[in-house]
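Only one chain is shown below, in structure tokens, and it's the form predicted alone.
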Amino acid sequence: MSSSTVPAPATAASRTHPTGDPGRSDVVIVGAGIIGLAHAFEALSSGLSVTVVERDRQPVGASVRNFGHCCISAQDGELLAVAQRSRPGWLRAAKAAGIWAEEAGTLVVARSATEAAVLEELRAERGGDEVELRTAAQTAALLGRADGADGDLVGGALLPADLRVNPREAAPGLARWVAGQPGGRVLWGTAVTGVESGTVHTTRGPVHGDRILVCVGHDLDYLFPDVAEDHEVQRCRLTMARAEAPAGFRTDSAVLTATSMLRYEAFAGRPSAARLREEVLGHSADLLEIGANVMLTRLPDGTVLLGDSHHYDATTPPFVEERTHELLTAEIARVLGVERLRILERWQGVYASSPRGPLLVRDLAPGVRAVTVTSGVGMTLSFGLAAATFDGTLAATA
């Protein structure tokens, strides 16, 4: 199976829902995205029975449209603790489900003294084991540039704790694993029409569970519009693409740039970050205008995921400006030291976002809880949130 396609669910039994009451599970999870599937994995690993209810016939949302970047070290404060807890969960799940997960880290590229200063400040806070500084020549080599092609680089840093997964295969692979467990079921093509204590009402009949978790991401407003509006949940749409990798680029590390430093709190909270924003505004105001996080990751088949821009609205328009795509791909080509990239695919990513905070954890009724990441780091936090859900340490947000 090519990594450029999303594999279909494995068994016919997991794709259908019998007429009438299918029986009670310990946990019913609404949504087969990465947050829902991480909770399903954690529950099954704890000996609980699980039913996952999913509207679509395979994962098609935020969980397959992203970089597959578990950006642990870029988090700060409470989210850093959740991300660090998520890391071993990802590794356990990858081993159990047979999905690709590389302890490849993240390469952060510095092309100015100010960018390098931000990395040095993060290293001073976190230590050399978590932030490994790299010279310009070492950074150029990791980017696959030709020898001596480092004139525009100042240095870089490797964040070794970060993980890489294949977003095209991670969620589908986890769903197959869930469906294959004695206590697990995934009900595909089953839309939810309502949720109350003990019961999820669907287009194929009721599904009963002692505990219900609603993990539908940006689509929370379809089921609980008042909750979504109260938390000011919006859809963030992203311009993304897949390209042939330049000949020398072979690293499995995610690659971040200055615009990434302005978006992730671990960098944005450093003393030099304000100066960095002014610097980027001076030479790349057009990238800031489109909310760019110029970054790339390599898939196991050798192709490269490119992105991304950020535009926010309650509903996602279907249109993408070609200028946005051109700005992103041209900047990534410069980072890699090549003239141009051959694009193979384009798409819109999407995730839930909110100015109210990075998480929405809301008790909707006795035994019913919504868990939504509203900050674009669902892949990163998924297994940490699931672990906290089942050990009782995930507190409801205001």
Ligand SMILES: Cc1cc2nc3c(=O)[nH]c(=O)nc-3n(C[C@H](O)[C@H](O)[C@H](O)COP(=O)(O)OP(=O)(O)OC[C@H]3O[C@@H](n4cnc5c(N)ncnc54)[C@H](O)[C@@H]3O)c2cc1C
Second form
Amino acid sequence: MSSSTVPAPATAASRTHPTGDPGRSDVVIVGAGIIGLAHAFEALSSGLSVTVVERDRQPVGASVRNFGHCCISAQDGELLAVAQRSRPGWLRAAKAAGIWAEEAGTLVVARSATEAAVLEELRAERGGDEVELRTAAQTAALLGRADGADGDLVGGALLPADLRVNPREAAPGLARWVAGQPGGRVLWGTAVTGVESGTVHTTRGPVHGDRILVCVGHDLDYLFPDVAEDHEVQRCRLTMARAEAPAGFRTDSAVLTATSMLRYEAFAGRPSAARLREEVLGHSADLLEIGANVMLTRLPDGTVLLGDSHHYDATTPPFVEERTHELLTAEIARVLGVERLRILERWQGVYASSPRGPLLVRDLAPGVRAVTVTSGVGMTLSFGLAAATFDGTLAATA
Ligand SMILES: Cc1cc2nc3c(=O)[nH]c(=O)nc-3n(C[C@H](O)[C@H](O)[C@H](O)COP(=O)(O)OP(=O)(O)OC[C@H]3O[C@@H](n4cnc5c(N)ncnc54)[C@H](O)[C@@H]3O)c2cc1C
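Right, and the form predicted together with this ligand of this protein, after the form predicted alone?
Full complex below, order starting with the chain above.
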């Protein structure tokens, strides 16, 4: 199967329950995105029975629309610790579920002395094992630029701890694994309409469980509007595309650029970051205007995912501006050293965001908890959050 299509879940192994209670589980999880499925994996791995309830017939949310970039080293503080804890979870889950997870790291491209200074400062902070500096020629080779053309490159850095997964197969593959476990089931096409202690009410009848985890991402406001409003949950929409890769581009490392450095804490907290913002504002104000994080990742079929922009709304408008797409595509072509890219697909991704902080962990009733990542790093944090949920170290926010 081409990795460019979202595979349908294995319906033979999945179950739906037409009416009534199909049996009580230790844990009921609402939402078959990566946050719900990482929790399902963790619970099943520790011997608990799990029911995942998902309104769609396959995962189609943020978890399949992203870069598949477990962006560990670019986090800082508390999130770095969760991201580092996520890494072994991803590798265990990938092995169990037979999904692609590559220890390919991230290549951060530097095209000015200021960009290189930020990378050097990060290396001074984290050490050479976590941040490996690269010369311009090495960076050009990693990007597969024709003739090793390193004209505009100053250098780069490899962050080897980062992981790559295929976002189009990770959540569907994990869901298949969950459904195939003796204590696991996934109820597709079953929308949750309400939750109370011990019971999840669905469009197909009640589902009972001792512990309920609500992992519905940005749609938390449909089920718990007051909680979502209290945390100021917004929808962040992102413009994405998949393109044919230029002939020489073969790295499985994610590729980040200057605008990425302005968005991820590990870089944005370095002394030269303020100067970098001024510099980018000087030559690429249009990219800052669309909230760009110009980056790309390669899928196992050789095509590349590219993006992205950031726009924030309460409700997502359906319209995608062509200018946003053109700005991103042109910049990525420059990074790869090619004239233009052949675009194969475009889509809009949406994730939960909040000015109040990157995580919403809220106890809603005895035995009922909502877990939503309110920043664009849910793939990175998923397994770390799940591990912390089940060992009791994930603290609820007030
Ligand atoms: C374009 C884009 C790029 C990104 N890049 C990265 C990246 O490189 N690295 C990274 O770490 N993160 C990235 N992210 C963020 C990451 O994808 C999200 O944080 C993460 O996928 C959120 O997972 P989730 O399970 O909470 O949400 P989702 O994947 O949206 O899953 C929520 C699920 O809940 C279901 N649901 C909702 N309401 C109900 C209901 N009432 N009943 C039943 N089911 C319901 C939905 O149908 C959905 O399947 C990106 C996001 C986007 C959109």
